[in-house]
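Below you'll find only one chain, the form predicted alone, shown as structure tokens.
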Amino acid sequence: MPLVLLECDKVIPEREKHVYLKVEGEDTRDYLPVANAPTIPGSLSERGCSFCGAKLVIGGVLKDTIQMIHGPIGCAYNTWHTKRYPSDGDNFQLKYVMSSDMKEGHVVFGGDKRLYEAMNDAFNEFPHIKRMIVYTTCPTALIGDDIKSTVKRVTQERADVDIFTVECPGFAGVSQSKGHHVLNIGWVNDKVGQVEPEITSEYTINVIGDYNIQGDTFMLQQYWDKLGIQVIAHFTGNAKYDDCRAMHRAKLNVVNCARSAGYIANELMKRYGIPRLDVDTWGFNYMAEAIRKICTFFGIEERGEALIAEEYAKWEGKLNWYKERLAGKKMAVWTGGPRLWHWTKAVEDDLGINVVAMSSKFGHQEDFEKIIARGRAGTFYIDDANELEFYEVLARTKPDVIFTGPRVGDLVKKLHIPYINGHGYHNGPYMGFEGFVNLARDFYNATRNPLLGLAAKDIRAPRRSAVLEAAE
């Protein structure tokens, strides 16, 4: 019974292995969804490719930094301004984005001499900019273009620059959490340790696996600041390249997203022995318990609380108005890994949302694991969900409002089903305190928007009678 082959997969026997249905009683140990696997032959997949996870969710969010893909075009063009990362500066990372822009005699003869012209262009358009990152692709990796034999050369002939190498080309992995690793590992290896900060706070931590979507980063250092404790480094939301140097000086790592940046936290343990401490930033509960073990760590127990106490009574009001009128609703949740199960217990305990349905695209089996004893029984629990499964659950399930992102969010809107932006957002930021009353507004917000109600009226019949009754 639990785990369930759907009407849509029985050409597709193999996808059972993948769809759990939660009954109560049951031991998930002997149920978990296989997870992180290649996609069945057959399926249409959601996923994204192991460059994308890299360079989109890691690298590109860098606020000074060239990012310079060695590829096709298109490779550049797919992984720019698709997701809202803002910076307090001049937004250089949401306007820019660089491509060797290979084409077919490139990839007959190899591209090695298009990179280094590609390379020294780009320092000289942006000569304010002297970080860079360069990634490999499919088309650059089956050639063997040797990428850092490149960047040797250019950071010979420019002294002042410093230059990353991703070399994580998309068919590497089986999703986008191969790229999450391979450039965690490889930034430990390569760059950690090569800056020294200036110190200000005897509390120091990195915040790891948190991108700033729509201002995250913004909401979450008000907090920082006035609980007296400094950021060494963001991985990477707001972040600078030389500030990513400098993790080794941090006593704590806070873990947000463990699935595309739990890897450098364990290494920056192995290596500096620094603790690695995983909180949710999502909820209110969520995040007062996020700041109670923080200031626990540091023993300011007393800052967490009047921190807390101060953002309660400034937020929960608001929250609870919406509470009252959400209370029952019911949600699917529909992206990358470890967001449903950062979201799951929060709109379920805060805002009396029931999550009805899941699907993470490239989330590992522990990622099954909390997920599902979080979640309810009835809910489903699927990996690497393909197009009809998600139509066949949808009305086996009826959400009122579905958590996704826009390529399954233009489904969505065929149905005529709500849908919130949980890759980018709608309105955020949604962490914090005041970032979760935002994206309670947005649920409310878009279960009430009286469009929809029109959206699934076909006007036609009865505007075709009107003319003829005119017309007779």
The other form holds:
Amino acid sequence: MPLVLLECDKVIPEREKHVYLKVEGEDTRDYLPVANAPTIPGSLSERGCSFCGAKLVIGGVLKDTIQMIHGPIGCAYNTWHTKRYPSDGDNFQLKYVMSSDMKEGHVVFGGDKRLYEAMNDAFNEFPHIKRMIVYTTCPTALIGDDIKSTVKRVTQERADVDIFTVECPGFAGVSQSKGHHVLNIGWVNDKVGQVEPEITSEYTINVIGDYNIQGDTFMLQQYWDKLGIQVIAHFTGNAKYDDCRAMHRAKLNVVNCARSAGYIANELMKRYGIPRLDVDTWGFNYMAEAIRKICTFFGIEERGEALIAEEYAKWEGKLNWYKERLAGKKMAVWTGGPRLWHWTKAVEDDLGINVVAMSSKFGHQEDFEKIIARGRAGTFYIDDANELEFYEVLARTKPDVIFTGPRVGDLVKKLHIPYINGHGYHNGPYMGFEGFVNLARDFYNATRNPLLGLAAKDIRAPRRSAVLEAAE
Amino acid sequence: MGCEISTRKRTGLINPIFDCQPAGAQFAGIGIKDSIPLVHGGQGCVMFVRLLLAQHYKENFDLASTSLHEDSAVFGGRKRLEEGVMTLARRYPNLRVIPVITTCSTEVIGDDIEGSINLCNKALKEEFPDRKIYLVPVHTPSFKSSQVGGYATCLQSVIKSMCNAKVAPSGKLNVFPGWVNPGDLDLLKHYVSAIGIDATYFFDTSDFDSPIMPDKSIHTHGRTTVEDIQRASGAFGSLSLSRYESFSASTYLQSEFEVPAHNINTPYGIANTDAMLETLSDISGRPIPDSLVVERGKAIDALQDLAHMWLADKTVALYGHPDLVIGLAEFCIEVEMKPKLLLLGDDNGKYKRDPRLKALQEKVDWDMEVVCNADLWELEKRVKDPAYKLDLILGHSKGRYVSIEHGIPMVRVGFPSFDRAGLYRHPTMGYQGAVHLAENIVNTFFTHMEIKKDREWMMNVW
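The form predicted alone done, now the form predicted in complex with its partner chain:
First the chain shown before, then all remaining chains and molecules of the complex.
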């Protein structure tokens, strides 16, 4: 029986269903951890809300779009300056966030007029920006503001603007994941098919589920350029709003993050017959495999092989230098969801690293099926792990490095364990061939850091002093 | 010439200065020892605040959520609140305080927090007869006030619910520093003990700068204990340093338990620090020791090296917590700088009547604006105009792009400061804080001059 009731969970025994310890010979069809289920209140889970899944993860990446958050200031404040997704423009998406700054009176009497004014203010203050996403939040959803009609009114009054509405308050669903879904489906319903792209290549793709963390998108774009493949829309790394309205014209959907954006790929397949190709873009083997699959689809295999050979020649030596030094190191991954299955085998195959524990904040069971299939025996696979579980699993698995967020990083540093930012990266990008060398370098630097060795030393420990020795 | 106090007219807010009330309440709630605040609302209301605190302090703090989902939005969230309390109690055997912090969603739904707390108290007594866990209701709907008011509300709620009897005189002083850095708190402790006063701090956040220890023990938590809070009514007085974050708590102790409240100006700059030390001396009957006169003298000496050579006439924009902004405006004038724009980031109607602002209005003989309910766009819009000359921005990291985009030197101060290393460790208050800030400002000017090759040769001989 691969499900484990941890010591700290004895008083919340339902957590046993979420903690899976892979055992050789077990069939994951019999035992998968429960996922995408409500969090136990007070358990100190890592989860965020669905509003942030929509705004912070996906919508807020668009480089030419006003982010208008209809609610109190906190929702805007907290989803601004909390991600590392640059763009090739002026980084408008990093610099600004807008809020209707809702107050008590608007809760009592309705906030529609407030939103209307705020939207107009935003367009007036940023006359060069003509696109906007309006998000609802917990209180505006609860009081029932009619956001769509306000959006319609502003759209009618301003001929040159286009506005998308995301109605996904923070309490919807059990995690960020619900927000990904609402935004994806809403985008296909409301926006795809409205813009006709200029086609410059017979090979056209959408790249779905990459958000240009520290320039991942730029890294991948080099490859598409060399292959002569035109990206119609990058959903949503470094993307323009209107690029993503033209997604229906691509011949292939290349899906990286199947959790946050697989929904839109499925809808594009249903509605426009665009095939979906799932790839991994982290890791050498995986990136090469992704390029091969895409090139095979278009019948340009030789271009793909040339690119792979070129990249291997450039980067493989560096990767192997790290591999020699990292083989056998233990790693834990505590991130959102998909990175677990993207990374576990990639670090094992390319770097000889063993992933010993993984936790997903918002993965679903289908994600765990993939994670566990790719992962090792003896490894913990945890859904929605909480803080006490972390301590216990750390004590049992003793990883050398943990890939997680900065806050958990601050926690594990007290335990003398280095962390690497598994969300925003330390010194990325981490995608592609060069990116994986970056990851290997950061991993290597984390493990050879002398400070944490010094941290373990207790200078009060009994010792023979030089004076004593001289006297003897 | 003169100082105008206005309010933001634009409805749409662009780049907020503050987070919402529950954020401030959470920060206050972690200042208590053996406390895990439980935020009754969506999970994002906790997850992001934990991240924000981690960004500023580079530390992890324990905060819990009731993880409100749709069913609670329809049927109320009482069950989840009660489950949250019991789960915390069961899994954290040393837990003694749970501030129950509401959010916009649970206030709109109208959950009966006090009723739930009564139920929880019964359940806790039954399951843990030998433990006492204090459940403190903290009402902080996000659509009122801001992180500033949230801090004040949580502080006052904790005092109100846990300090409910007059205790025997403790001979101690209550000190309410407001929302400050560990560096400030350590300096305040130094001053108070130099005068020979025994004090309790509400809340003691010195360990928010916490060590990595050889035994891997974790010390990142508040130090103010349940007993400290209960004995606040026996103090010989309260020194309260933040009009908008702590005066309400000290005033409550005065009206309820006759603990004299000494609500004074936040000690930014020399004169305000003098006033604080004089107050400490007056209320304790103990003299200010020579050592503090020396510390003060060193500070004035250091500032004198900088003031009319480098700082004089420099125009400054300030934003952030109101006591910080107003206090630093006073400090700026002490070192001959000219505060030009003060941004106060929420709709608190009391700002306009603040006696310190009134005093500034009488003092300044240059153009100065105070904008209430402001956002950072109020600053950016002004500096976009090339005719608007601004030499320095003093504010927290959320305004960093105004400086970056417009090439205006900026010194980070206040919460959150995550784009400069280690600021939480240094004081801004007191004599040492004044020097640290002034030197930081001048060094920032120097670097700016060197990068811009703007009279960088000035420093060849300084």
